[in-house]
Amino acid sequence: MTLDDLYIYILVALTSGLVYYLAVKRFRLNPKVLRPVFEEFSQCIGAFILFLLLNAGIGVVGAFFIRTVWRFFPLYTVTDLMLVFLSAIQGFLFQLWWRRSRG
């Protein structure tokens, strides 16, 4: 590997260093509360694939369901970036409305 190709990630790690270092000695957050927080995050990203999945399933096979019914439609529509960011929302707020809605 290049510099070229760990660049980004030597970025992340240093920024999120620092954000720790800060938020710890400063700002005074507790580190222990960190594990939880990770634990929620993967399950906000298990919700998101999920979305993601299901928006993508569908749309193939609504893709599918128009060409069979009306006329050609191109299935490269559903492989739009905006698809991956919508799933994620939906995916972040189906999740946070879970917990919420769960006490």
Given for the second form:
Amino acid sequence: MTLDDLYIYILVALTSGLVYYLAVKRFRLNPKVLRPVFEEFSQCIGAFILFLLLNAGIGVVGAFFIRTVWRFFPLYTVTDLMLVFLSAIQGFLFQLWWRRSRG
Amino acid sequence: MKWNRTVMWIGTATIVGFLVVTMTPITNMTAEALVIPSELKPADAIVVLGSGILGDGTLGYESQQRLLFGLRLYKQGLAPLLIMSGPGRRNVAPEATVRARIGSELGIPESAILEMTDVLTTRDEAQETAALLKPRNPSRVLLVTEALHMRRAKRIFEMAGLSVFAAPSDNYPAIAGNPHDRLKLLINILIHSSGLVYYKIAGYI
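Previous: the form predicted alone; requested now: the form predicted in complex with the partner chain:
Then the entire complex follows, led off by the chain already shown.
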């Protein structure tokens, strides 16, 4: 990989390091809280994946249903990138709701 | 909580998986295992499969890529006939017609171009190609489509009774070298593998 390929990742690593330093030194954030934060983040990602699979599964079944009862409907519709973003919103909101309701 | 633990493991596996597929060549290796090697041999027709037309009537990137490769194969004298495929959208000329027009403008004789506009799936394209070529009695086609689509496309064209030489219009599995391209490649692997499984389950191939 060239520098062009890696540039944005280096950028994100640098800003992450910088913000971590400022957060701990200047704003006195507790670095020990980062571990449970990562765990919560992983839970949200997990919920997002489950919503993505649910949406894709129902989407495929729905596409076949439309083909059966109405007209041709392309399966490629389910591969729309927006479905990923919308599933992420669903997953994150659901997981945060779950945690607030059930701990 | 069982739910929290389950989604945490799924999430962790996803994050690790994401890093592996975008930062290592494993995605390229998987894609290359699915690709059929190019067989550029003289044939009776070159079939350029459809890929979609944009709302303003212009060809999308993938459609242009396939068209350009099909035109080059024709210019190299690999076949006397060029079959353009692709349906239209509302208020827009069919993809096949737009491609045929571009071909004519670039010097391909109109008599050497056939259009397939009423095709919605790869299976439709195979059956329509077989029907179009039946009166002419040729059996060998050079099939132009993207590399990851080729396995399913070649098989369904063979099922329609044609001898198929693969002419992949890209080498994306080999050249996707940065994380963004590898992610795109992974999505294409998932789409085309699902298509392959679907065609097998449906008994098409």
